[in-house]
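Consider the single chain below, provided in structure tokens and representing the form predicted alone.
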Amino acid sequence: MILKDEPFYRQVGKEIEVFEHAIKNKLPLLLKGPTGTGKSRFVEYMAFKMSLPLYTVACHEETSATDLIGRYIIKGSETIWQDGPLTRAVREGAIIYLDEIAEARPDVIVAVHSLTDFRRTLYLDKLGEEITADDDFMFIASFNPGYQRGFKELKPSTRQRFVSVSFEYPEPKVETEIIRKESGVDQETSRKLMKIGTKIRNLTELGLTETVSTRLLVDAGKLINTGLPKRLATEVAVVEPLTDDEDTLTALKDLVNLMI
């Protein structure tokens, strides 16, 4: 897709500088960091900012490199080929972004190596074709290293394969700016949210999985924004989605309470 509207970003380090030497050089760019930092509204920000178009993939367990390569389909009577993301993307000469890379099935990360070095070749084994990537092709992936650590790490030997970014919550002054700038919530409300936010990410003994991303916060904005309570919004948009466990959300809903 091409953007047409420009998407708010707030840089919060040398980010852009680094895509923009990763982009004029053609390599890979990996993303790393926890959910809702940023990742993917800064890939937008940047695909827009370049006018270039971008196809995102929300990656899974189930994500296979034919669904990024393509695949035959019928139509009609006939039996054609289409393009997937990623061969469209090569083809075009636009940005692809692989959202949470390592949920993807192994024959991803085995489909996109030529990608990823000096060849910036993809092979079409259906096809019996080898295309080259377009001089402005850009391939990005995100990783999540604290929430994947395990089974799902990526391998060094892909990991190296990447110019990377690491990205993290942002300082509290960045942070309130996003939540107000993207919920439309007055600037004291905003700096509440902040520091729940902040509050619930040094409660490292509560065990959460994930802690509260800003994107959470900027949810609770925008429903205090549209009238409802400001404590049921911050329950509903920031607590509710961090964990079942009643001890903990009973916590977690005490200390919202009290903050706000």
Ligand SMILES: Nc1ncnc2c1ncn2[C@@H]1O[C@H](COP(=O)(O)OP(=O)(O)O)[C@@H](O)[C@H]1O
Second form
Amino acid sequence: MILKDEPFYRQVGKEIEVFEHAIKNKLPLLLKGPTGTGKSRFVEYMAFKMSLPLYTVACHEETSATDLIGRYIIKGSETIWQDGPLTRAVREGAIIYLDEIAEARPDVIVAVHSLTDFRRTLYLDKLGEEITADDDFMFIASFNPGYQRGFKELKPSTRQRFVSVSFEYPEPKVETEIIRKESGVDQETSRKLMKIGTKIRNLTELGLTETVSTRLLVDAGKLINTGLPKRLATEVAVVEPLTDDEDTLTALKDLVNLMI
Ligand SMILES: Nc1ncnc2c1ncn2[C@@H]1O[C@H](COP(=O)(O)OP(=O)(O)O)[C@@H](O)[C@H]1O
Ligand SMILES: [Mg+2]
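For the form predicted together with the ligand instead of the form predicted alone, what are the coordinates?
And the full complex, kicking off with our chain again.
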């Protein structure tokens, strides 16, 4: 995919510089951090900036090396080979973004091994062919280190192959700006949403498996911007997605009602 319009991305740390140097040095990049912190948006933005095509694969338990590399498909009376997204990116000189790489089947990690080091090669086992990556090829993966949750881990030997950047919730001013720009609500409303997010993130005693992401706050802003009452918008976009526990829901709704 090549984007026509520049996506809005607000830098949170030094990730843009790190990306530029990683690509210059042909080093693979790992984006670490909870969901909704702007990892995918960042990759889209950088692909646009660098004028590189972007192939994104959302990895899940069933994602296998074949899905990435390619397979024989039957077309009429013939079987023909079809490159997968990784093979296409390697040949064309594009960015491959493996979102949530730890969720994929273990053979994915094995298959990308030689691409993430100095060799920059990919072995197409079904064709018995080894291809070398184009100069513009870049490997990016994301990973959600859910320490307290049952999320899958990445082996240290795999992690050490990547230059790694942590994505965190942005500081108040930055998050307010993101909510405002992304949803179209006014400064005051976006500040209130930011405050609600910050407050809930600090309520560690609730034991939420995932806390409020910037994405949820942006979504609340969007609903408000199209005219849904503020309290209702915040309840459905921020509170309800976080938990199904009745007591926690009630407590969070009360909190939100006080704050917006
Ligand atoms: N730094 C940022 N700049 C611009 N938008 C952001 C940023 N961080 C989060 N967002 C907003 O949050 C949403 C979710 O971000 P996304 O990139 O999909 O998160 P992730 O890939 O980390 O789960 C985006 O669609 C965007 O509206
Ligand atoms: Mg994402």
